[in-house]
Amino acid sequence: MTEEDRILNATEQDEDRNDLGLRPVALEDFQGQTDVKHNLRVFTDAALGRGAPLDHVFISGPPGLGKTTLAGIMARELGTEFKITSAPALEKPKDLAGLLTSIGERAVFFIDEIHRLRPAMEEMLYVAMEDFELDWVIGQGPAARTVRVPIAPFTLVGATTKPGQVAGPLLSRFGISLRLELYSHEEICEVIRRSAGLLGLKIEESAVKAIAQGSRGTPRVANRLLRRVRDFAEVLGDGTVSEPVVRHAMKRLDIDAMGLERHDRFILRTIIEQYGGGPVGAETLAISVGEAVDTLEDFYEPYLIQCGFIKRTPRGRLATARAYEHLNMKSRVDENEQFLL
């Protein structure tokens, strides 16, 4: 592998590579985010009419929404070339320079987890995206100066789950801003037809929604839970995804009827068994549970919040009546606060 392979490749995972068939590559096949589709195909259309690049974009939201996938699907209908890499892979400017004067006209460079750009890196962006130029410093000490080098006028996309940790000045020249939520049930459900369509599986609709009700809001769990159910159907079945199947699989996998797996009540039970249902802090709730701070709040929180089983306050996180159904755990309401303590 090259280096440039290296670095563009970067944001590309296993979980990524299962799910390239099952990808949408128009905006009509996107399921869900009603309201960022028809905007984003007002943007593309007005770029197009113009034969100019389209405007830089920042798509925040949860992991598994489908960032990487819109902003593919972004060059696709400019019919312009796609670059991906993440943040984390750019180490020196001349990475992120490498990139940017090898890329062509109007096309779209997509830059994973941006809000772990370094400094350096984030300088070099301000001039590349407001004046396609790049600053770049030959020689050093007392003889050296600084040049600028042009580049093909191009559109960023960047992508994050934590756009409160963007740095002002970068965020302030992205001209359009995107927020992919969480995907409601029957959404959900249209992910999995599709899906299920593509993989040529027979599937029943109680199964669909069986399987919709255990994925989290998430295309991304809902296409790997649709793969996992479909090897039980094909091993202990016919091949075809009913019920039961599902929820055998479900079974199996330590997943329960919320979607919740074992470590999501595990923190939950963590709350109420060791900090008496809250308040506990993240740094510590983290600690804890044996995970990192940032794997906590980017992907186990957002559905546990969207679910009521906990709520974030001032003094820490807190498990909310809910949860303690849902677990079969007795609780003691503070009627003043309406939060269980």
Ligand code: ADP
Contents of the next structure:
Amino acid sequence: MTEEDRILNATEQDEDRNDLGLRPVALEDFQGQTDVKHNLRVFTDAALGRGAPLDHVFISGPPGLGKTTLAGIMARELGTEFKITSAPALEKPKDLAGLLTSIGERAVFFIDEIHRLRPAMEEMLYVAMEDFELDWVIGQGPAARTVRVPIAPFTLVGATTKPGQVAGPLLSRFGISLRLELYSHEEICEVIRRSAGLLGLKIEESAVKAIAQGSRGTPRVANRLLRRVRDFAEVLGDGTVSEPVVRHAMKRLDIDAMGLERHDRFILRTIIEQYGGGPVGAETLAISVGEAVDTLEDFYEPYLIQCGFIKRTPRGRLATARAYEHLNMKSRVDENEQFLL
Ligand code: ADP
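Having displayed the form predicted alone, please output the structure of the form predicted together with adenosine-5'-diphosphate (ADP).
Expanding to the full complex; the earlier chain stays at the top.
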């Protein structure tokens, strides 16, 4: 199964882009993350009151939790333009310069995966963020000289799944730092209820809870699963999303009651069967399960850790007693993670 085939994969897929109707556009529509919302409301109101751009915002957290959505909401709350790009799309300084020189007054400029920004562009951003100017080199060789070009005051929103990989000087230029955590069960239920309402679905409360269990604490996954379950409900029944329909759909999609897919279980099994339960280093484990280290760390591990199935230790990843239990495997560790001899 390729990564793109996975229902539960939290990265954006074409289908998600086509379903923009589910994306919250106002802070009140954004479910969960209460503290983050509360703070943002204060900061945007203050910026509006002063008539100044909002301070630069850094948002970190696993994929599919609403980083892009929040940036869009900020622009809407501020009544300004929203411009969006991602670090890998910026190949040359002129790509970034082109965007920066064309943004409107107090616009929200969103750069996704900001940990992947090249050094030359980081340097350019430093000046842009601090002075709202660009250093631009004219000419070549000994005749080259740098001119400063003014740009409109703007708000940079930098998002990343890997805050640890963002250069210190860049990080220090953000005045506001927000961290999105995986959503709680009740918060995901709220996301599902809202989306079901927007899609005009008839859904039973027990079905909402069952879908939430399979959503890995991630709104993007919840929405995708809801759409798949809707297909089953329409084809197999009268279109009502009931708990038996959800259970049936999850079985067919090979998602277990904890929301793990076959590949998640394969990762746990690999730690247990090939590495005696761990600890095993991330690089070694990634090779064993055929994934890039980034994919393992960003897409798979956060949820496996939240479920309490693996632990990150200085010596590597460790399968917990709960993981053995979930897979019906005989444990070498007791519930306190002590090795049984
Ligand atoms: P990220 O940028 O963190 O990868 P997105 O902002 O693209 O995530 O969000 C993914 C999808 O999940 C959005 O299209 C939106 O429909 C949904 N979503 C995200 N956060 C929320 C939320 N708090 N409430 C409701 N829906 C949400």
